[in-house]
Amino acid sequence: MNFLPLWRYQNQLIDGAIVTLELTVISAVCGLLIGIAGAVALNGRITPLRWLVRGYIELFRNTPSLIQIFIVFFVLPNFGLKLPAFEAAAVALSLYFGAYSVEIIRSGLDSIPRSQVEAGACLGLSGWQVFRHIILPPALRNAYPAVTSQFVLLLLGTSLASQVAADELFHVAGFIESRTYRSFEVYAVICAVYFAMAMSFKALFAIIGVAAFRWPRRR
């Protein structure tokens, strides 16, 4: 094992991480921001849209995600929307992670008791404040650590963008590897950038449950 031919391509080994976390934040806020939307979709009264957002779900969650990527990068240029490798790779990793953010953050409008909306209304509250300060905010709580465990398999996940050619940390490694015929060095370095970033974003996100949530800290 050899590591020395490794470290004059350290630049590029950074910017790939680099594009990989900014694919997987993006991703994950459009997501959230989808899955919030079609939670509230599903919980509505409107029967159409609830059937829309049902088949959504259904759809991306039972297709792989690269082909979903695929779709969106090879196909939908045959319909006028040609997209960049990495914006049809956020578009794709986006409707992929807010599927399943959708049932995630409906199960936790769900978890929250009716009775409490209900005193919101007696209170003089519109709808919109009590599904903002009532509703939302335990929701959420609830939701959080589905909803992070679901950030850590997307972050993972974002190495299918490769294969659309994006400059993300996975791409790096195969560009690497055909410079220096290192295949077991390179990609046990590239593991090691993985498995780093995802604990990482685990210490992180346990401590924005305790600080935020008031969560016990684990023994």
Given for the second form:
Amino acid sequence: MNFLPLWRYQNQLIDGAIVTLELTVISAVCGLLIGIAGAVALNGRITPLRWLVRGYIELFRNTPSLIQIFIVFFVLPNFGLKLPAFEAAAVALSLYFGAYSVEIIRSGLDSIPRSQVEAGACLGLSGWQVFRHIILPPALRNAYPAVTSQFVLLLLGTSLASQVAADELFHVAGFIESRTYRSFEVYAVICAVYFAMAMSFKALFAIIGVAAFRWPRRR
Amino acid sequence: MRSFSLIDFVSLFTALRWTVALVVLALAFGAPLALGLALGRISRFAGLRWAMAACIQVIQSVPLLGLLFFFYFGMPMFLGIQVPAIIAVTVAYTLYTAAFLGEIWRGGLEAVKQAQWEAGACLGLSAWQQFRHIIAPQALRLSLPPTVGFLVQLIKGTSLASILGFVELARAGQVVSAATFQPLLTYALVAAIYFALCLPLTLWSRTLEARLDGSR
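Can you give me the structure for the form predicted together with its partner chain, which would complement the form predicted on its own we have just seen?
All chains and molecules follow, beginning with the one already shown.
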């Protein structure tokens, strides 16, 4: 076991980690937007749209992320849409994250009893005020733990982008391995970097959760 | 280059047995370990609780792909002997399964009220009898929906074994796609097979959850 040969590649590792973070944040933001739109559509009155969203959720939740990345990367060029690896992975991961977010956001909204909305209306609040002051705060608090743990899974899931050669952390691992032949050491270091990133996010989310929502709730 | 033919269909479906084999291996070794982790997490000994929590945190904070590579290259190094790839991969999937199922089952065990243990103790049952006859059946019912949900994650997760050269469904898809230059048809078919495997489980998990909600 010899970790010394890896020391020279620290800049590549840092670059890879930055690309991983970019991919995670871009996919999470796009995925959350998809999730909000989907949750609104699911609560809406347009039946075909509801079916469409249902189909989308089931399709993306029941097939492996890896295959979804392959499809975006290898199949879309057949239709004249050739995306570079990073963008292809971002599209696939956004759609994957989006499928999970729809359900998370919807169940957050559904967790508010109907009577509270009516109570707000009785007090003379407008629809927007009811949403802003009565529905949104508890809905956010209820959805928060699920969103954050899904975010950490997304961070770890970006490693699959290496399979279409997006130059994120796991792809960098392959590059360093091919230069140093130190397979085990490389992947041990990479695992440690992912671990450090995931734990940092978990700690950050816990602090935000306590500060913003007094979460976990005291019983 | 050749066209997509019956042979390609057959090769995709025969590759399924590796997908199934990996799931079965992961469950066979991972589930008992998960039970141990869950019991350790609710144990009376703080040291044991902390150790188990640390193990679970580490495994859950590393990508599955990283776990696979770590053991694939690490097992021969730790043991000093060549091990077949299947053993390394099984170890990785086992730990992955144990960490996630362990947390799910701990949630189930903790959801059963403390008073139920005490009631069992009052009846003169031993700790094991309390667990076996009072706690476990209730916890099992509570954690069944997320357990089935995790099974879907596991089935999807076996697609990563393709990267280490196991010819399971995802890898067979790559091979067929490369041979026929028909990525659209091939990957659509691969996705459809995964979908057909996972959707019934997802729906089952949802029914179980709804039933649980109704009964409370």
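This structure is a prediction, so every number in the text was calculated from the model and none was measured. We call the rigid core whatever largest set of C-alpha positions still superposes within 1.5 Å between the two forms. Positions refer to the first chain, counted from 1.
### Message
I want to check L95: does it shift between the two forms by 2 Å or more at the Cα, with the core superposed?
### Response
Comparing forms between the two forms, the L95 CA shifts below 2 Å.
### Threshold 2 Å Cα movement between the two forms at E118, rigid core reference
Shift at E118: 2 Å or more after core fit.
### Message
With a threshold of 2 Å on the C-alpha, tell me if I104 counts as moved between the two forms once the core is superposed.
### Response
After core superposition, the C-alpha of I104 moves less than 2 Å between the two forms.
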